[in-house]
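Single chain ahead, by itself, as C-alpha cells, in the form predicted on its own.
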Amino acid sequence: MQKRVLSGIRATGRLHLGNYLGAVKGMLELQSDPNYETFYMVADLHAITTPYDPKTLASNTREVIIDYLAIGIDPEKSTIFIQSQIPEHTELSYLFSTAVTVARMQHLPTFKEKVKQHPENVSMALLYYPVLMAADILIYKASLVPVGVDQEPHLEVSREIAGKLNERFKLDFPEPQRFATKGEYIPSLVGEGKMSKSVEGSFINLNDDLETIKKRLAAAPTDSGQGESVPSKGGVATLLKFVELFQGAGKCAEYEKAYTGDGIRYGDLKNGLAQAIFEELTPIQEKRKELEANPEYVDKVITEGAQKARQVASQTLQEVKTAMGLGR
C-alpha cells in the first residue's frame, strides 16, 4: 500500500534556490517513487501569518504553482493544488487545537524567532501556524514530508497531536517524519542565517540569469582565501555548501584543500559556480516560458488537483468529526 506524502511552500511570490534545494528536490525524489503518493500544496493561507501584500497573493500563489510544474512535479503523478481552496485544512485544525496548549506554541523556538521578526504583527494566526501545519499534513494522513530541518519543531507538533487524537479518539493518524534532501538547510548568501526572501542580498532566484546570479554571488562575503582551517560559518562556508551542491563534492575537497594550501581564487570560485548553478535552471527556465504561454493549462491543474485533494480531505475531517462527537 502507498504511502502518502505531503509537502507546500508559502505562497511569497516565485521560488529561491532554498526552496528548490530544501524541498522541491525532495518533492521530485518521492514524486518517482511508486511507493508514494504525493500531495504538493502552495500554502497561501501560511503566508499570510506574516505581513504581506493582498493585492499579489493570487498571482504570488499561481507564481509557485507555474514554478512547481517547470521544476517537474507532474500532476499525473502528484495532486498540485492551492491550501486555501480546501477548507477542511482550516475546519480539523480548529479541531485539532483542542490537544495541544497555548504554551506549547509560545515555546517553539520557530515562533519565537517570528516574534523577533515581526514584533508588530504577533498575531494569533502566527501562534497557530503549527497546528494548521498539522493538519495540512494529517489530513491526507501524511507519514513523510519533504521540508527543510527548521521545520522539524512543527513536525513534533504534528507527531503530538496525531498521537493524543490516536490515543483519545481511536483515529489511525501517522507519525509524521521530515523527510530529508541533500540540501536540507540552505545557508544565507549573506553569511548568516538560512537563504529567505524577507533577507535583502541572501537568496538566488529561480528565474535568474547568469549576470544575475554572478552579481549576488559576487556580494557573498569572504575572507582573504587562506588559512589554517577551512571555515565552518558565514559566506566562505556557504560558497563551500553550493559548491558542493552544484559541482559536486570532489570539486568542494579541492577548493578546501586550496584554503589550507596557496589559497582559494574567489573570482574563479564564484563563475565557476555560477555558471553550474544557471546550467542546472535552464531547463526550468525554459519550460517556465512554456507554461506562462499556456495559461489554461496552469487553470485546469489548479482546478483538478483541488478536486483530488478535497476528495481526500474531506473523508479525513469526516472521520474525525464523528470520532469527537460532532458527526452525524
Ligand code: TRP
Given for the second form:
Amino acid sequence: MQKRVLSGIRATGRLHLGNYLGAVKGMLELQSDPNYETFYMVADLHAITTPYDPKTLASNTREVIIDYLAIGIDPEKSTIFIQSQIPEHTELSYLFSTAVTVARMQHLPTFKEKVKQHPENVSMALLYYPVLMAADILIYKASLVPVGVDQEPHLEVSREIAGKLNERFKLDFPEPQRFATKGEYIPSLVGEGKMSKSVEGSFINLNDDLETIKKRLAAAPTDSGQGESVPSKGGVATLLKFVELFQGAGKCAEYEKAYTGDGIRYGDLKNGLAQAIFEELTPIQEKRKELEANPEYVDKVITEGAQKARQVASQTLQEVKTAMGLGR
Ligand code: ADP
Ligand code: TRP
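Since the one above is the form predicted on its own, can you give the form predicted together with the ligand too?
To see the whole picture, the full complex is given below, headed by that same chain.
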C-alpha cells in the first residue's frame, strides 16, 4: 500500500530559497515516487497565529498555491489544497488537544521564539500551533513530512499525540517522520541564523531577477578569501553551501581548495553563483507567468484539491470521534 505524505507552508507571502530547498524540493521528490500518495496544503490557519492583515491573507494563500504549481507540484499526482477549506482539521485538533499539556506546548523552542518576536500577541492560537499541525498531518495518516529542520520539534509533538491516541483509543496513526533534503537548513545571507522571511537581507526570493540576486549576494559578509581552514560558520560558509547546492560538490571542493591555497576571489564566486541560482529559478518564473494568466485553472486546482482532501479527512475524523466515544 502507498504511504501518505503531507506538507504545508504558511500563507505569509512569497517563497524564498529556504522554503524551496528545505521543503518544496522534498515535496517534489516524494511526489514522483510511486510508493507515496502526496497531500500538499497552504497553512492559512497557521498564518493567523501571528499578527497579519485580513485583506491580504487570501491573496497570500493563492500566491503559495501558484508557487507550488510553478515549481512543479502537479495536481495530477498530488492533492493540493487550502487548510481552512477542510474544517475537519480544526475539529480534529480540538480532540487532539486533550492529549497534550499546556506546559509541554509552552516549552517548545518554536513557541518561545514567537513569544520573543511578538510579546504582545501570545494568543491561544499560537499555543495551539503544534496541535493543529499534528491534526494536519495525522488526519491523512501521513507517515512522512517534507519540511526543514526547524520543524522537528513540531513533528515530535505529532508523534507523541499519535502514540497517546493509539494507546488510549486503539487507533492506528503512524508516527510521522521528517523527510530531509540536502537543504534542510539554509543559512541566512547575513551570516547568522537561518534564511527567513522575517529577517530582512537574509533571503533570496523565488521571483528575484538576476540583478536582485547579485545585489543580495553582494551583501553577504566575506573575509580575505584565504586561511588555514575553511570557515564552518558565517557568510563564507553560507556562500559555499549555496555553491554546493546550485553548482555541485565538485565546484565547492575547488573553492575550498582555493581558500587554503591561492585564495578565493569573492567577486567571481558571487557572480557565478548568482548565474547558477538564476538559471534554476528561470523556468519557475516562466511557469508562474503562465499560471498568473490562467486564474480559472488555479481555481479548478483549489476546488478539486479540497474535494479530494475532504474525503480522506472526514473519514479519519469520524473514526477518531467514534473511538473517543463521540459517535452516534
Ligand atoms: P519562514 O521561516 O521564512 O517564515 P516558514 O516558517 O513559513 O518560513 O517555513 C516554511 C517551510 O520552509 C518549512 O518546511 C520550513 O522548515 C522550511 N524552511 C524555512 N526556512 C528554511 C531554511 N532557512 N532552511 C531550510 N528550510 C526552511
Ligand atoms: N509549521 C509549518 C511551517 O512553519 C507549516 C505547517 C503547518 C506544516 N501545518 C503543517 C508543515 C503540516 C508540515 C505539515 O512551515
